[in-house]
Amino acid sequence: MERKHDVIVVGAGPAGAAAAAVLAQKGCDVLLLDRELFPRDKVCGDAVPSGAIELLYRLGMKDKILAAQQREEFYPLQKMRLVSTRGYEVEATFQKGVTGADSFVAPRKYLDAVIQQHALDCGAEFRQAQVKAPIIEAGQVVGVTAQTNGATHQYRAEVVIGADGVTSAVARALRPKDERHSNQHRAVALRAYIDDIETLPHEIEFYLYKKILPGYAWIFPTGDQQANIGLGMRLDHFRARKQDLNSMLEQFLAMPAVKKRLIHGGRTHDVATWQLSFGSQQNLQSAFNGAVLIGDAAGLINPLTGGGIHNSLISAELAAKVIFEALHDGDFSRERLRQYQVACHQALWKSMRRSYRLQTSLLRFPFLVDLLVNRMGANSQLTKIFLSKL
């Protein structure tokens, strides 16, 4: 029979792998499950702020990250450019972390593999398995049901961490339908990689124009003449306008300021779409009897920038702390695990609320983008949020 673990982590992305690493470092028996083997692609804008890198350093990953940079898997950033609806531009400089950490464009194929490997190095066990649902007995989550090699298995643990992304099977089973994200707190995005484009060395670009507000298009360089490009838009307005993301990307690439930089027309590949859930919707439960949700499964995306990696890592570290203490005391009740939910709210809510208010203001009054970029420049709240909440 499968032994009972201390913790099962569902999803080995940044949040799940980081939580597994912290708990394994503390001596916990951790089983990390993911439906795919690593390395694997994950649809994302790939920008990682220095705050997230600092947190990974704190988990003991500095050497691994510097090695990935030497392998040219992580592309360091120095500057950011915001372009407004009328073509006004502001350029701002990224600040290094207190330990000298850079911000990066780090394709998830590489970033996630580095963090997942660190979890294994810390002592977590990994298995490829597609989790279908949590096992609930007498109102308590006691494990998960998963498919492995075509067979169904049950894996049991004292606590289950749902870190399986925006389409989380754990969240779907535990959150009532009337307590899920509404469309005004969700977004839809498209990402592609492009070759043969003139990039700005070590500088990422955001384009905020009327046809896409409240959203933006981006060019994030991954190397010389290579970039992650894409666009994202709030889901309710995307559906109301009945637009097509692929057509919107073509329109963005046809903009004169972008088109002139395409070499031989540019070559896009690995085009994919995904949805995001913002952390700006109140009163969503992320702690249950025997389980917690972290990262994108909890819905912790910044509503202005669409960035979620840093918030995911913060939630992972906070959840691991509470779960370790709960294991010590043998108390896995919702009331005890709710300490994580409270700590996460205290750490993230102020920023989420400020970003959502600014996002809503830009939707109602598009001229504010021009005002903030042209007159306030690098000192505007808009610029500061984009710098810190990639």
Ligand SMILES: Cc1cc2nc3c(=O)[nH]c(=O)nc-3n(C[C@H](O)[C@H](O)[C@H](O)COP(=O)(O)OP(=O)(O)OC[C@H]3O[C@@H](n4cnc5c(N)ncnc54)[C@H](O)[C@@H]3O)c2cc1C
Given for the second form:
Amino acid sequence: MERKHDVIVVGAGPAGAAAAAVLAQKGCDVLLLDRELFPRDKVCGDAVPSGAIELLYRLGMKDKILAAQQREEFYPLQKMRLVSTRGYEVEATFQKGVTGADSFVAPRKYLDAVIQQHALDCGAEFRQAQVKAPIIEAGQVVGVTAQTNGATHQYRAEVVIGADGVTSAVARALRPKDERHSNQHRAVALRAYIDDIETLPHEIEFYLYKKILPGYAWIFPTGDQQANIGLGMRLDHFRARKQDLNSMLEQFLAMPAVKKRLIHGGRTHDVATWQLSFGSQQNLQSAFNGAVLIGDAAGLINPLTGGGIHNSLISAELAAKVIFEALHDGDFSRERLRQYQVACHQALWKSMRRSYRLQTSLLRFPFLVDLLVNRMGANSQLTKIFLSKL
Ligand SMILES: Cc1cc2nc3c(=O)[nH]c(=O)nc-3n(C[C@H](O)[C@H](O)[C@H](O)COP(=O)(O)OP(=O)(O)OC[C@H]3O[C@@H](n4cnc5c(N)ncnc54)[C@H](O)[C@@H]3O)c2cc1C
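We have the form predicted alone; now please give the form predicted in complex with the named molecule.
Zooming out: every chain and molecule, the one shown earlier first.
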């Protein structure tokens, strides 16, 4: 028989590994499950704002992050550039965090391995297992059923944290069927790595042109002449326009401003697509009897920028705090765990609403991007959101 743990965390991405680290640091018995072994790739733009790095510093990861930078796995950022349909450009500077933390392009193969290792160093136990569903007894989540190498196991805990990303098996089982993200609050995106491209040193680029709104294409350097490139678009418009992400990438690379920077045509590799669920959809539950959802499993991505790593970490820290107190009191009811949902709403909802409003305005009035970039430059709300909510 498996022993009963205090907490099972399903998914060892940034959200799950951070929550596991906080709880293990406080002395809880934490089992961290992921279907993959680390290091592993995750489809992402890899841009991590200084706020997220600062949060990782707070969890005790400063040395590990500086070491990853030394190994040249994380590429520090100084600036970002927005480019509009008519080719207007605005450049803005990233602020360092109060602790001096930088923003980075940190390929997820490296970033997630750093955070997962930290969770293990703090005392969490890791197992490779594909979680199939939560175990529910008398209306209470009491563990999960999971498979490893074809064998099925049951793992039990006082609380389960669903941190298993946008396709979360935990969310699918616990959220009522009418509580799903609509296509207006979802996006699809393609990510590739490219070698032999003239990158702008320590500067990331966003291209917001008419054909791609509501969405954008990006070039995020990972080093000299190497970048993470990609594009994403809101799902309802992507479907209505019968778009194809691979053709959209070809069109982006054929744009004169991009094409002239490809050396010998550029070499793309590791091309992959994935989905995003925005935090702008209202009234979704993230707390249940004996379980909570965090990160992409809860759907917390910024609807304008597509940034989700920072929000995942914020939700992880808030959830860990509430769960630690609930363990102390022995109360794992939905009412008690809802304190996490309320705290998360307070921390993120205002910026989600503002970002979604701006996203829909750009869709209805695409010339607004030209106007904001050309006239207001670094002072526009658009630039400020891209700088802060990456
Ligand atoms: C194309 C694209 C570009 C993006 N660019 C950026 C960006 O530049 N910056 C940014 O901040 N955000 C970006 N995002 C969003 C960001 O990737 C997510 O918000 C972030 O990964 C969420 O972290 P998470 O830990 O919640 O989930 P994930 O990172 O998805 O981790 C979930 C983990 O759960 C595991 N898992 C899944 N199902 C199971 C299961 N059944 N059993 C066991 N384990 C399971 C997975 O293996 C994974 O390790 C982008 C997203 C996409 C799709």
